[in-house]
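Quick heads-up: it's one chain on its own, the form predicted on its own, in structure tokens.
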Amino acid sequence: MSEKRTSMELGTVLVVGGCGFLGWHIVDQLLNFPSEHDPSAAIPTMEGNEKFAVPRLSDRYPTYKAKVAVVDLRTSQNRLPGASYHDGDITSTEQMLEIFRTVKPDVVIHTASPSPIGATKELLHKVNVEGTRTLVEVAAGERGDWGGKCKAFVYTSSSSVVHDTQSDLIHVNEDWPYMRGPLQQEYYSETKANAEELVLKHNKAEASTMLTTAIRPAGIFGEKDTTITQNMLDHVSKASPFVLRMQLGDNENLFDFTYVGNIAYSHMLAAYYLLSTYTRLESGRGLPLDHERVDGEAFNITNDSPIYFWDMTSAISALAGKPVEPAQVISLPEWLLQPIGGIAETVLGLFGKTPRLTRRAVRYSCMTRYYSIEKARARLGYLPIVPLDEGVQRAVGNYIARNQLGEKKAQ
């Protein structure tokens, strides 16, 4: 299944969470990048600055033939021309049935999830597990009747489903078991594992012919990013030159960061191959061979370019106009910072606050964590289209341009 496609027909696609960070990029790509062709959909960029000059995305990704609909809790923001928008709560069977009756999707791409930072356990379970259960059962025609059944369901999982947030991971593949229960220190990751398992068990379930798969992104960043890029740049903008020189650990830990457009692309590849398998089954030709299958499978998605963790921060800082030379770096050992982070958590916790330096942040900055994409390469034909350095240019350029635009509006 490694044939390269220049055009993909995907039928009617419902993007769940399509007004969020990843969801917006999936919708933009499905619509063949109105963000590059339609002034009303353009996102802020650093025009005329050679440091941020990048080639067009629409010239490199496939073209798509699809009718696109979006469902999100609120769809007033991050809208794109060419898609239909529907407000809806994925934990409500009635609301989902109403939307499915209107859209009648062939494909569901489910990206909706609360942020892992700040969300309560109750909210994470409600949305990630129960919301996914509702969505997949409605899509498969197992809960209520919307007049049809979806052919393909692509779930946005997480690479963290096999990680305990403490151990080093080196070139990990999809054969690793879920990390749950006492071994899993991040409840968000546990809910993503539970939801992924639920989705994959619905592949060709007894009452349905719907095919399912899961995409596991690692270290997602890019334009409109409000986590990795924004957190790093917020730190860069506020930190003194001395603080910017400080580094947690010795920077010998490789880490996966993945450009959001590549992750969006992997979802479309997954949908395309699920539809191909569906057509194959309908014609009586049987399933692909085990080593070719996409349905019922999970796939790691990265930029296939693990980088030393603090090299990413250095690249972002340099693009933001605050370069730090290697000889200037002050390396602080993890063994020293862990107890300091613990003390900060205890003291500020008494006042209901969370410090910037936590034990989790220290471990995260010092761990090795990168994954194998061999399975995605072989079965989806996936290769990252936007390289890591260009992804950083795009993310930083968009962040700076958005801030400048915000400053102008405030004047």
Second form
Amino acid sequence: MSEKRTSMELGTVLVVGGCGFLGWHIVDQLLNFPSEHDPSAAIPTMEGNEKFAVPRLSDRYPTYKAKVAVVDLRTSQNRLPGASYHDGDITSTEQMLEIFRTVKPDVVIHTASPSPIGATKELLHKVNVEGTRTLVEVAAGERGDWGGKCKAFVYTSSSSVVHDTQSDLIHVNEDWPYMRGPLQQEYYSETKANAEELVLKHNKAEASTMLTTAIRPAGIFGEKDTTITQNMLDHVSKASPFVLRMQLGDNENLFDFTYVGNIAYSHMLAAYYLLSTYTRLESGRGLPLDHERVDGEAFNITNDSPIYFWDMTSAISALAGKPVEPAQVISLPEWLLQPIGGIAETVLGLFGKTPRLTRRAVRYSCMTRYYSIEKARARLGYLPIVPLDEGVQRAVGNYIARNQLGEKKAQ
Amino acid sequence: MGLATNAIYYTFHPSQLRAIIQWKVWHNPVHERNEKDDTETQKACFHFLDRTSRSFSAVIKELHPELLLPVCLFYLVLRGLDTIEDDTSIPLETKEPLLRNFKDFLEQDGWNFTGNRPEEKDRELLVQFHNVVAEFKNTKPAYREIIKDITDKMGNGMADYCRKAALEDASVKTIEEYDLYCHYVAGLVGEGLTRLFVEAEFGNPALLKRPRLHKSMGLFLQKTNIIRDIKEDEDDGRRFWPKEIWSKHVDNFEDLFKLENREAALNCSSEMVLNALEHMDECIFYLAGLREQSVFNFCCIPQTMAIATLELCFRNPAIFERNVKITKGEACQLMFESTQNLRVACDTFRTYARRIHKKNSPKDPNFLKISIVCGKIEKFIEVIFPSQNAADAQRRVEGQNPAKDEARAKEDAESRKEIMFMMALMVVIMVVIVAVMLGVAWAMGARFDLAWKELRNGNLRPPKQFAERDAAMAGQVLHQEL
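Compare with the form predicted on its own: the form predicted together with its partner chain:
And the full complex, kicking off with our chain again.
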């Protein structure tokens, strides 16, 4: 962990998808945590409860000097004071050009993507692949003049681009190939891989000097999370004590979960290194060595602390006040649950519904899936700043506080 | 345990009994020691080694001949220091200079010390210390230098500690102090041994460039002992658990032993286990740097024993009531697994990390941290022995069978061949047995020709006439008897 806080100058940064879950955290961090200093931007926390006591983020992450602008489909939610907000659709060249003309960004951080669950294939392709293509070409100044060219483009990819969503992945690095076509069962991952590839190919492309890089987060969670923590907590609050004791598989499978703030931080590191490479190239100095290169490269980003899959649910459940002792756990073997999931899928499928227990969900909670972050450590100097357990405290605390607030309002 | 309880225990744990038998029957030391050529002073040294520590003497005696005596002497010297430090009957004015000057006594012919109280277990070692001095002088200068240097550092460390204990409060407050204490009593031993190994070219010189690694080796063992001995130490009036840790769980240290605080005490002990487990990955890293089998065994056995002990102590309320110990069967199993290679040892480390994880309770405030540290051990083993590689994944994408699949197919074919061979062998054995049985029957007068004829006539049972005759004869016998 960094003992002394560094300072990073990033110029004008356009955060695409800046009102989303990760996007909001990136903006908050770029603005040096208004969520901690400005009461109007504060998010619900369990302050005063010892179980959720955590140190401040702003004392640990670097300080940033940046002008921040945000593009999102709708920017009415998740706004932070200090940034400028622009409604826009990344699949529309005209809308993007107009925003770029106003903002004139040096750096683009592209986090926008439809949720992997519930989006149609058409939408996934349209936003992830075509939207990214539009954005990267607009940024590079290839779709029309907006009065400048971006220097750095950081794309939020996904660690799932090398995963077929079936096999185990054990301490996997960036040398792994993309899983596409018949090998890839999750269309979302396929579109992320295609988009990542086209972004990385655009690095120093002809007629452009823009540098690109891709960040591949694994198992993102944190405050305002609508996927991992949300799903697990919804399960915990709805499930009966007996159901809470159920566990799929033997829980010896290590899994990467990553605190969102650390992922946000890695984007800033990437942007910082791209900018310094850019300056280097501009001034005519030589290229960085191959083993130091950040431009044109993809980076796995995790908390570097894989834990046993069900320990995450157990920890969340305990924080929410429903601990399950190890002796109470009923572990159901995967071979038994796969066919049950299959039957559930067929029967409910007849009624046009999806069951909570699907074969894919069974496999997912029984698989080993963790990554090596050696490359990010060596080239970006990345280390997770908020440890995993603190991340869980933050995420659960925020969820509970939000719900309590919701209940109060309802009364 | 008595004989009867032992018998019952091993009836229900046959694998442990098997491990004991296997170890006793099959274990051969890497280097056999030739006791015949030992001089009188050497004999005395080994005698004291046996007396001071049975577990250590066994592994030391199997060391490569080059290091056997230096390590034995190193151990005895440190034991001597320990015996002076532990003896509460020696006043500080006497004790302090003894500890600080101990390194010089090593080269004073005939030096011995008779000032220990009679109850001190290793008193005799110091009374006859001239044997150690005599052998020390015959040791290679390079080894002598290392032993002397560590004795110097440790003697001064102990003297500082005694001074602090006598004049102010020496209780271990912060985790930093706890690490420092463990460093003096065990970390320095790790340093000395590593320097000896590297000097003898049995260890990678890089081990000395990363002092954290050998420090962790010592700290892991010492911390395990401190956790296991909590009750014994408390009874003897010694406390090593740092206040920084226990004060998070109880108000007073003695509250740890009260029944009503069991939950808090268990959480406290699991934080201590967590603190010790943080060293595990560096210990594995260290073991990877050893180049000689007997040295590997010497270092690996205590480490696997330690993680097994930690697993036994983890969330075990018994540690606050009595001294817990791993069973003999488990110890033999561990020794067997620690004397092969790093891969086998890593499997053991992983097994115990998973067992600790299985006992981890979400009610424990350090639940996730413990899960993380177990994951860290597993991940580190993956770094040394990766189970997947990018080339295989690449081949899969290109539609080829990864090399592993080919190897597996080959293995499968081989095992099929083996099964076929086994079945053929069974058939042959059956044929031979049937032939022998028929042959014996024939030799004893069996009429196969008649039997065959009857069978061909479709009579599968003995003819009726025989049956009737038998019945009639039986009737006659009956009548006669009446």
